[in-house]
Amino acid sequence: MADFLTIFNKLSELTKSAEDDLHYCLQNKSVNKGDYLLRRREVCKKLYFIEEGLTKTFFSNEEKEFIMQFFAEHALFTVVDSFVSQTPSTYEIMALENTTVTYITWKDLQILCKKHHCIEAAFSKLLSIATINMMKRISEMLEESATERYNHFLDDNGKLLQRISLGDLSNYLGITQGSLSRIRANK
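Now I need the structure of the chain on its own, in the form predicted in complex with a further copy of the same chain.
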């Protein structure tokens, strides 16, 4: 709970009053491994902070699943398009471990943004970070081979490797599980 405020404070310095109001709006939730924080076609009403655990944000077609992002402890995230426009989501969020989150609802955040400029600034900053992360991902997908993307993932998220199934990792990298196994074998 305190950490949510810490992270928000890093995005944009909060006034004491804003921090108090924000603190007051925060809620907690625990879900088990395999549970969903958001289902397809639901409106994403929450901005999440992970206290503990691990989630994946993904979408799927009839045959396959595609993973946009993993979020582990201390990550602050939401499904941007559904959240900002309060429209049904094409993405889902599932807990990959027993997970505890702190969250603020869209409604509450709206109110706080109106009231406290520093909170609005923090959220705006979060959006710009999201864009930058997405651009980085696209760059890697354009420039790197599957092997390079795998190694890059290890460099950036080495610690997560033990916690993510290789099936999920392959769905994140955009290759089949067979291909990922081949890549891992060639070492």
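Having seen the form predicted in complex with a further copy of the same chain, could you give me the form predicted on its own?
Here you get just the chain by itself.
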């Protein structure tokens, strides 16, 4: 829980009262590998922080799964559009390892944002960062070659390479496993 508070403090310095109220609202949950934190068509009601473990945010159709992002230790994450608008999600969140998260509910966060401007400012900055990251992800998929996307993944998330399957990596990169094997062979 302390790390969740640390991140919010880095986004916007919290008053002692705000920190105490935020700490009071935080909850912990452990899930097993393969468990879902969010299913498609559910409303995302939680903002998560990973204490330990690894998750993926993804959507799928009958033909293919597309992974938007992996989240590992010390990451704050949610399905932003569903969380903010409180509408059903087109994405799912699944644990790729046994995972422990700290979270706050949307309802509690809304109450704290009204009560403490510093929490509202932290949440606003968090949304701005999430938007920037999503735009970067979209640009990568639209403008870069598969090899460039793979190299960016290694630069940004290389430590995850041993923790995720090649199938998940190829789905993240938007390529087949055969194409991924050829890219890796040329390294």
